[in-house]
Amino acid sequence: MAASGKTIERLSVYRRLLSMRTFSEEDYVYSHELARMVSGTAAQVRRDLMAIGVTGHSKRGYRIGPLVEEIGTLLDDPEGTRIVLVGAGDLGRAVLGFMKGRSSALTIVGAFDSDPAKAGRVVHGYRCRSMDEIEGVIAAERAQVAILATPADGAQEVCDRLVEAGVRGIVNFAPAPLIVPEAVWVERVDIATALEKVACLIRGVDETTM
């Protein structure tokens, strides 16, 4: 069943929070309990779960085990999602460390960097390769997603190579916007903008008036 990008984000958070809890086969969770965990509303939780065809019991709420499984049916490709990472600098290494052993559904199959000195190094269990190998690895591993952690200069050139090689989705940590075909999805993760937003809001700036 189709779901919006924002709905998918929230479903991912619901699953992660519920999976962190210890529960028996008969444990249930109410929409207002989930809402409290994510600082949201019970109505939004119910709409999100209805978007994937899940309805709760009027008196007991949602059975946690089946709910986690149903969210996984939407989020996880049965064949797994194979990912390449480009840019093995400080940020790229942090991403590799974060991803190691985290999810069997999301597998990094190659890490790449343009710096010849980094080729052959093992970072958090992943061997860094030369950029000359990237097209071959993407083809051999059938990778469709890339994490871009390069400097802004050259990010578009790398993006073009990824798209040409068959990548259909990019998580962009590079501090630069990317131009891609309509069939390619780019999710930009802008740490600087997020920090500036928080710094502004804590000074009392009302975002609803802007």
The other form holds:
Protein chains: 2
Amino acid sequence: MAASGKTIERLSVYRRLLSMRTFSEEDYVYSHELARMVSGTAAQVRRDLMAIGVTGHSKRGYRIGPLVEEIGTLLDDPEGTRIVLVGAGDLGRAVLGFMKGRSSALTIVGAFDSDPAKAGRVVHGYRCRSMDEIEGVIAAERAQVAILATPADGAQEVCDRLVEAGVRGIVNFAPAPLIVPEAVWVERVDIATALEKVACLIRGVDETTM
Amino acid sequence: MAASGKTIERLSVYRRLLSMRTFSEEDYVYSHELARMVSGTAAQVRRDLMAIGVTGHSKRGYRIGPLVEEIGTLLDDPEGTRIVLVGAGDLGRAVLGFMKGRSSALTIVGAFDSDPAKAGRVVHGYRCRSMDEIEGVIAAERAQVAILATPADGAQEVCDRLVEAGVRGIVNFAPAPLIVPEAVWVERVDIATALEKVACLIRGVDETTM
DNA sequence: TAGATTGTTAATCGATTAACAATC
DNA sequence: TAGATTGTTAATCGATTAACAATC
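Right, the form predicted on its own is done; let's see the coordinates for the form predicted together with a further copy of the same chain.
In what comes next, the whole complex appears, and the chain from above leads the way.
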């Protein structure tokens, strides 16, 4: 029941991996097979699955069907998660493309941009709206999550509006830290930092290997 | 000297925050100020700065100029990091937009797409090339890092080519885990998982607060 | 049976936080 | 001085890994 953030991330990956391939009702997977796929350890996989109460078979491993279903019980809100996207630039467009035709558990209920010129434009099947409408849409659709794909400038201001309007979770692509009330969860996706980290770590690897 | 991955991430954020505002040679910052900006603790900031050997002043805090410079000494390769981008879809475009006119420490030396129709097209000032050329460009430019912004299908195949061509670090946006030799560092940026995690955690928060 | 895998506890590892003497 | 901050060690916390009895 008490699954940590890391466990949740890995469960999400397990599910995606298992869903990518078609499997029959009778297919099983071993913990070490899942581990190899995610470059982890079998013990960790078993612990993750223990956290959601999935139980395996000591000779055949875990039945894939029930496993995927049980991950869904943890990850997916049975009433669905409704998401607004702010920022219809390249990144916002990429996210919309990602979402199009994906799981019904996550639904984009509105895309917004501060640029009035973008209002009305249709991106990947989603109509871009003016920021004026965002509070109304969040309320009407009961959106719980926002994706912030704006530049750093003004990100905090948008964030404040989102929180005020009732959003409880934010995926933040803006290269700026957000200050939010404790009840709001912010998941940072920091592309610039990811790049700098890789550039730095491959230098460290060199030192160690030399 | 021995900075962990987490410390490197935070140092990258500190630097960006400090660089965003203009400061004079005489400006100082306290550990608790930096901590508040990143929603961390002052002790953690001091530990991070200790790791790069930066020393503060017991009454005024840390001088910003030398601090930013010292972070650069750790993060930036003095000879620069040359990066190839694979996948010129929405996401690849977003990354190119990000990089345009940024720090000289990271340079995009080539953008590639498997779609021959995209070859020759110019995106954010970068000319998109055919995948046939990628090994040549990596060798000629001595590119150390690749950004993988392709769909999951074929990501592993592209990855293998990159590694074979000499790339030692990969920022992986493709929703697929990559199998690489131990000497290659993969930094995963998983948009789908970030969304699922937020959607899941805001439910958990509810339970705890109730 | 023999062999391989699960479920789970104990041991390890690493990172964060608390605490406080030293400093200005 | 009094008060606030740094530098650093010790304590805590959490997550990962190792280990192994139970199971098939």
